[in-house]
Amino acid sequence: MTSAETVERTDAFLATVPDRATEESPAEWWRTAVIYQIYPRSFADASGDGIGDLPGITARLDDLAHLGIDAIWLSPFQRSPQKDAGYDVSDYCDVDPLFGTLADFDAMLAAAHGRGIRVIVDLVPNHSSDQHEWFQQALAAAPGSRERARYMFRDGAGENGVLPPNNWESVFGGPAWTRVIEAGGTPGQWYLHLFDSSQPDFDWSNEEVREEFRRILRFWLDRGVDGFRVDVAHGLIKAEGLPDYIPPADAASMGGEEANVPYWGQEGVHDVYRDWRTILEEYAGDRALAAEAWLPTADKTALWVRSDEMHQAFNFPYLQTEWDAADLRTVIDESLRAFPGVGAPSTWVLSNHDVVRHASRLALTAENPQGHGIGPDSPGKPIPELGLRRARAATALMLALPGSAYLYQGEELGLPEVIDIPGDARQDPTWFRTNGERYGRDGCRVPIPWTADDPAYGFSPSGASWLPQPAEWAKLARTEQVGVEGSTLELYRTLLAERRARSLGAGTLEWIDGFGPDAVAFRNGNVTVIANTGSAAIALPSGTVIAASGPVADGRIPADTTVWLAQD
């Protein structure tokens, strides 16, 4: 396609952006809004650094309302060292100069709400950079200080407290405690880090720390945010004592497939969110919590979004789920059930920055566990057309489901996990912790690509890119796909628009039998949604197909394919 050809399409297809900013705001918007996640520093660069930023985001917010999305999740891009990808927060209440300026934000905040469009942000309370300000005061003051009582220091155990005062392990591998040198240059106390050693936890128990927190939330807040999605939410209070505890070795890195976990889903951590929500309803405008809360069932999860406690909480389990008809239909009553038990919509997700893209996870023929990764000698390498086909289905079921459904970026434009990310290209500190055992995150977390022919396809202008990008994605790119009957971004706009129009989200799932043992098959509303997880191909029943993940023709539905039929 020439440059010319693809801004005419461009441009004919931001003509239909809807006009969503005159629209009434509907009350408790996240219970039935589409969500999607912008991971940053791979999103857009416009300084050319090879580093998304926020003038990108804003710059390509009238893509997103093309989309048809309702809100946009940002991952962190507070002040950070960057150790672990901004999930190190050195100062909460700044933007780091990676991705812009406190004006950057309020600009891209500003331009988004002009939209229509939501801004969520990532809070992140169970770690701090061991660059913020406290831990360095922690550094250089003395055991049982104020100072070192704001984050999880304790005596070691053994001769001269040489040993770890447990045996528990980083979600990133290796110890998850790291010994200090004090003043004086001896060895000295231990401070735990579930994540890496420059992610020091806070201590929870510490009402300091609370207070510091409810400034926080208060901050972004006044500057007209529309909620907070909860990093490590499930985390935060710890069992009292710090009991010995070592996960499964087949265990997800967050604990999901777990039951009583000592710094996991603690009772103690609802506390500190009803606490929240109560700030939060000082506002007006229906903000919001998420939490990112990794816990074995539906069950589990939903005790986080009771009435006084978080909005929302993102569905692990129905992430997990392989596509497969009877663990579909079973994870998904389950979430029907247990959400609405408490008052909470549930809320769907297949793909975001800390998991295999499910266009290739869809398709793995090997055990990969959460957090991991693909790499070049990982077992069982996806299988690329399966997967692209399968992703589509299950998104295409996904979107069809009543609640709130989270997208990730790139997943509109069918990309799979990058495998073959060379060693010494590699960030993710899973990859160093582990010397190299476990890959990590940084396949999901490739810069998406917007325009075939341009540098870093259109992500930087300079043709820099943090991560490098596969030279097959130049025909994924969104100039290749805008506008194409078929695509894999027409079909999620087709998704979108359908689902907006019938009220799907806030609609009722009543099960249709008689569709076979691989069929997933509901009605919702006046649309019919049949998904055929199997190898055989289904009988298509009456009414208007307004929406399929692939070609249906002679009155079946293939393999790997979902369906949505009007009954109007």
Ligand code: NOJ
Given for the second form:
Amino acid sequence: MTSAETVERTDAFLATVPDRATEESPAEWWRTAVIYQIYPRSFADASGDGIGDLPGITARLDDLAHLGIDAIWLSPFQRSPQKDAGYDVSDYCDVDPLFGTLADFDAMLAAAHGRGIRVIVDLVPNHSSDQHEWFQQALAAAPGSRERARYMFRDGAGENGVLPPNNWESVFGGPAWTRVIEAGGTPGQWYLHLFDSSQPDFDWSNEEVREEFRRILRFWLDRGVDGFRVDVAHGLIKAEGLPDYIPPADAASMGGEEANVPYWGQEGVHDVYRDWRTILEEYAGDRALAAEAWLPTADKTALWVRSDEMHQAFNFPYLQTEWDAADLRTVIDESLRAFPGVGAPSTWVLSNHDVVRHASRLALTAENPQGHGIGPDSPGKPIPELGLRRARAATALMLALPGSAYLYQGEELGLPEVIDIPGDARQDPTWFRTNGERYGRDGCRVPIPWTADDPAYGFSPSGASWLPQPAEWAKLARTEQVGVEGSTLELYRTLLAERRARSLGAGTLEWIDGFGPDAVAFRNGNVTVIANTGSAAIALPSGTVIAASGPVADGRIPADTTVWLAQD
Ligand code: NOJ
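Right, and the form predicted in complex with the ligand of this protein, after the form predicted on its own?
Everything in the complex follows now, all chains and molecules, and the chain you saw is the first one.
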């Protein structure tokens, strides 16, 4: 295989693809679905410009069907100047030419549905790009105008308004306010941007903004998407009067971890999602909303999935839990208590495009605050072999849990975080806004190695890649793992197939004792799951081993290994 466009399939390969197109779609599919995140610019490039695109995704759908996932979530592909890799949208109802056309989107959607794969798309309602027509109109209009009222423009503090209106900081570092030059050429008002200065925040107290997003939801629902992943779903509403905020010293940089932040989790935000829920319910086919809301506990996150709000919320408390049995048992317990308590199932997630990949994160040897990333000068670099072993064990644990699970592209290949990206190749706004003090998120966004021997490992037919791929990735390429017993890809395939066959997503968790303090041990249906997070081996109980994240010999479960045993 030399490119995404020329992927060839053999009959033997296709015979191993689960035939979901003919299966009946279960109602409320999102309760149990395994949803695979595609980060389009890094997935597969059909055009040869070094940036992944929609035709590239279409050409790789058979590989995803072969993996055994239920749905895909696409990070933004809408029109955007790409200042934050597409999370700066300038036209919500069009495809950016980098990724293709609306016709390419329709073709991708039809091809996914034809394989029984649902598709959810990213929606970015907290902010637009500064190149959005509305923001350009706002810049040209006067203070107090209808155009400015769609965003958060305020007069500055201090003499002649030279100071920002309050002390809020951007999640990416630096101030959350930028001052504009008014029509007469003089410095004027300031606008709020919780992220980069190219991402002005909308004013969600403005009915015109609400109406516009109803239109955008309908646009994609009419095209047939199965739902939306809602970006910064805890941030749309800001506290009345925009009061100053002094974050605690240990605040995490993606924000939201701390209590009482005047721009996260304000009560009024829930009305927006109650409104959106009624729109989704106008459509047949179980469309779903998933909240990206960084909140400190499962109980707080569960507020986004009350029965009249969203369907899912990313379980970031789970993602942020260390490889420690007691901590894992606690977060699983809290999740299973909090989420069903509001009528929604729990979700589970270990990696995404904003966090250090779990094949590295689980073996870090120093503190690494969320969003800082890892680079050549970071303290406490991960130990690669340990990271991969733990990542495989952590995934095997996660995929046995009842509820819905999210996977991030490349984790099925065991990809680690890329650490040695040269400064001049880095693109995350975090890197620029902190003058290189934080490396940011590029290390988890490096394009996927599909084939071992082709340029750009088959990511792009021209060999181009928007971030450099490490030389060691040849051995992690998909072609090196498919059909290879014990490979990470085959482990994922086994876990997903057994999870489906045994309906673990719809199951019930029952803790079991007797394996010591370092074990996370439970039953889900007729499957016993034991994860060994400690350094000493644990005796393997009776049963048939149906999946194991690492070699299991002599009746023992080694350190950093998870085993599934069937009792049938
Ligand atoms: C969360 C997204 O996942 C992240 O990638 C983005 O930078 C911010 N929201 C801003 O949209």
